[in-house]
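In structure tokens, one chain follows: the form predicted alone.
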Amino acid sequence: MAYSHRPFAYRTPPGVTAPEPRHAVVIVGAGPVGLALALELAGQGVPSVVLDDNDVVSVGSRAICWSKRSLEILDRLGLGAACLAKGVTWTVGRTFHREAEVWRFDLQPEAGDKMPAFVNLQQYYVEEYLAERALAEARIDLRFRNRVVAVGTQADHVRLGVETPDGPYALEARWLVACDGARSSVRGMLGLDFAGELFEDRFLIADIEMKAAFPAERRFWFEPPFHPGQSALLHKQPDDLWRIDLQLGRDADPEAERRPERVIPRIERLVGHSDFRLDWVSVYSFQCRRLARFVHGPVIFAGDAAHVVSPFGARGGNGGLQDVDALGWRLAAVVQGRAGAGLLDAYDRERQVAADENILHATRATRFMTPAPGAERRFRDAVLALAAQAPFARGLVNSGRLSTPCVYPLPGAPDDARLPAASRPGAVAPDAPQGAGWLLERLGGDMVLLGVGCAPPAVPGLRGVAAEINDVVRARYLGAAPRALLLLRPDQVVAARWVAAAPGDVAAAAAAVWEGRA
């Protein structure tokens, strides 16, 4: 492969020599939503133990489109910059059914953010890039080769069973966080499964190493010339690679069609040529599935451990991530006696709410790109037939509806529909110049008061922020307001807003939050 494995150090857990205190919280899976969890409670000064049964990060480049909300995520991680740096920005795409394009479209046409619309970077990169940092970081205990191989739960702790190259030992915590990915073998102890729709047919990823000249956008084809009667797909990566999907139908043979002398000639068609290198390749079929709970007492789940989703539109990677968004500074504030437990019940029922969009999503992206005989292919067939002459039948093309943050739903929250939509509450703050910097890294990490317009009243528990106006501020959160105050979570979720209102009204709506009510 292009990207060089260096195993990470293995050292001798103290549970196998002597029994450790029971933890606050123990993170299963050292994956991007394991790790990126660790470092937001770090954040919040929360310690946390990672266990992961590997000591590389993952093979094969996996999830590479990270949407405008993980960047942000990751930029309040610190990692938002390398991530830039490395990573092959874009923001259009394009789609052709045979030989025409029948949509083309662009993700970010204004300016007034500081994350682009889609960033494109190897899994093991973020991997690399989270590991290295919660390695430095005081208060995680990263412990590699530490396989999970016994779960058993009570009323307020977990109780793990867990061996090592040493011998095998005991763990307990108060909080058991299983981010360990579509297979999670913490579910499977406790005898949870996915309910959802399993898909049949299967598809061809690979890697590619090759110098191109193709522009960094998404390119979708539906029935092309070179891979007839299916579909393909092509995206840039960093360090000259290219993902390719391509669409076999579902009778293909997994172990056939992944060998050299099947997966070349494929992609030589695509390619137009025979100078690159294969990187990487896999055959998958996939599902759109979820856990009915999130939350099973002293045990949560987060990332494909909860849900799966089909990986067109970009929904895994970008929903887990979105998960340790709503999770992380909850349950910091119930580890630190903030708030009870049952804050954790609004993590579980917000994150059922964006995992079920996803799945729609998902879903009908899926039903789109492999139709059942009958009415789906019909409707297929027509809507390309029409895309390359109407433009109405264009926006029904669906090769995936790229991943967005949830606007979560907050029924009695606070609000001025004097003010505009894209600050609604439950929808994440928008973005904004601010003299040399950016309105988000102002916020996020404890819930604060946003004054614009205004400056922000006293309030005991929050701090004040005052934005500064300009035309994007105006737009995405004034509207034609004098002014506004928005309440913002520590996720940086709009939790209530108000043209005016007095410091009780607010205290109320942020007693609201800690109760798990917004």
The other form holds:
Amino acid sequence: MAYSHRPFAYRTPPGVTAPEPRHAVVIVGAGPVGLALALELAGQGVPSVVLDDNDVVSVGSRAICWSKRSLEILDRLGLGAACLAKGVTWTVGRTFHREAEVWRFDLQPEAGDKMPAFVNLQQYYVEEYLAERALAEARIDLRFRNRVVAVGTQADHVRLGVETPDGPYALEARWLVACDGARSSVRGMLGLDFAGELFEDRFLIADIEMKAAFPAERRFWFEPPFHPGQSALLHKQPDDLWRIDLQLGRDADPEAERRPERVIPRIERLVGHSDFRLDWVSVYSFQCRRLARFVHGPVIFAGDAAHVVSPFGARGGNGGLQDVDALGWRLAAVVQGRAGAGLLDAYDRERQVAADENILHATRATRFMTPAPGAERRFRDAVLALAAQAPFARGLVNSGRLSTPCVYPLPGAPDDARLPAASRPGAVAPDAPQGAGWLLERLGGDMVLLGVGCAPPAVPGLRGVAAEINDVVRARYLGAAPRALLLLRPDQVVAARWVAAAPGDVAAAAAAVWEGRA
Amino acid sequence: MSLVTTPNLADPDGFYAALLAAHRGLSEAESAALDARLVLILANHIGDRAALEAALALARAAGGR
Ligand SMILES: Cc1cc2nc3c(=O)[nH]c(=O)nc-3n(C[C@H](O)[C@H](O)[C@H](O)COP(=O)(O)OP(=O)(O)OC[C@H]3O[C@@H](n4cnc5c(N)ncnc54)[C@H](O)[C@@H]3O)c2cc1C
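Could the form predicted in complex with the partner chain be given as well, to go with the form predicted alone?
Full complex below, order starting with the chain above.
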């Protein structure tokens, strides 16, 4: 059944009738990133105003693949169960060349995590869950049909011009977080350069509704018989919806390609029948670009407003939620006076590294799919021709390297070479079963000192957690070491770890985190 | 492992003949495609990234641009 977009209620904002006091945080954009950030801040005790020019969730499914890390973040916001219950869980991807399967991957071959490698769930559902949660949260003032039309930056605050159905008003904020998407108007109004690469190939992206017994796997074809010379993707979503991506090439006419009489025969050739309903069609070309910096005085960029990638690898929405993860606790600490504004530089630094990684992978995948004539094309075809015969070539087949959280470079972080790579400083703490629950449920939100095989010593400002030992914990946290102590940031990232540490070492490492050095 | 640029083939003339034989009867495009496959196969066999980078640099330099 087609999703029904119920409009959210518009209410006259107070600023239309009388000036509002300066807000600590104003977020522009109620997409997944803006909404998740507001919830993260609320969880930290920080109120925010969220402005969105629209009053409905995403039109079209757009982001459908939500990664394990995104699900862990959504779980912290109280939405993990809803996303799992509604979404389609998958871990296996299969890639074909012509008729033959050339590569099969399992993103989560081993158990030990609460969340699966991926869940497919239309962006409108994720936004709906986030918006309902935000509307119920007293610390979030969510204003629909409030369009930001002017931004004036001062050293320590921002003045906004906002348009509403009741006319314009002005708003002031100590911090403005621009989560207003790929065409960010805040970015435009500040005149910031959005540099990177634009790809010429057009892609038809469609959702169809049909009953089908295909398994919940990601299926990708290079040069399939039903769509000669191009690539295709088929992916299952809830509600009997299926996502289809069809590469159209460089010369395709986007207007003509969007028309049902053009789209339907293409899809009939893929699914082999005409027993389906076209739910959503769009024609895209893709880009990989980013801002040079994400923090500009009192204006902070996150999500697509800061960086965009082509969707192969599902790094857009997932990368945006990881921005939220890296920003929320830091901005909260700055607003509450627990840290200096310099802490935001660490957000900027870490997420630039992550954006570059996402752009690198997305660019490589897009190039593999849409090789330029000449050598690029020749090597791409060579890989595909070899993949059916020689195992090594399968690793070169690139239909998208799926989103995993960036491991931040923390060069000065205390570490011990005896401990396993999975939980090294800079990495998100890996999950593990704990009694009837999970390790990650016990971490996050604040700074934790995790004792594995030992009781964590008392250190001021840190919440001690002792892990229950089992095989997963041993493999991911101990390796051959008898015990380990881990300092975990509020975003569940490992800041430092030791086999043995004095409370003073731990306190020094915690201070480095709050000063933005780790 | 550094790139071996000193003679390393037991029978250089024999290998050269085999290389030409592998291309015999192919069109220009088919030959180029074969070379591309061959490069990938040999690169995987070598495996060592530093040696491969040195090989790429040498190949490019020897072409004069
Ligand atoms: C075809 C396709 C497939 C994709 N698949 C995936 C996937 O599988 N996985 C994945 O992770 N990502 C995917 N993405 C990317 C994902 O959709 C984006 O990365 C994600 O929407 C970014 O979220 P955001 O909150 O930053 O921006 P957006 O979702 O674009 O939200 C921005 C919000 O800001 C509002 N706004 C804009 N200007 C103003 C203004 N001036 N004033 C007030 N409000 C304003 C807009 O109305 C909007 O609500 C896909 C994208 C496409 C197009």
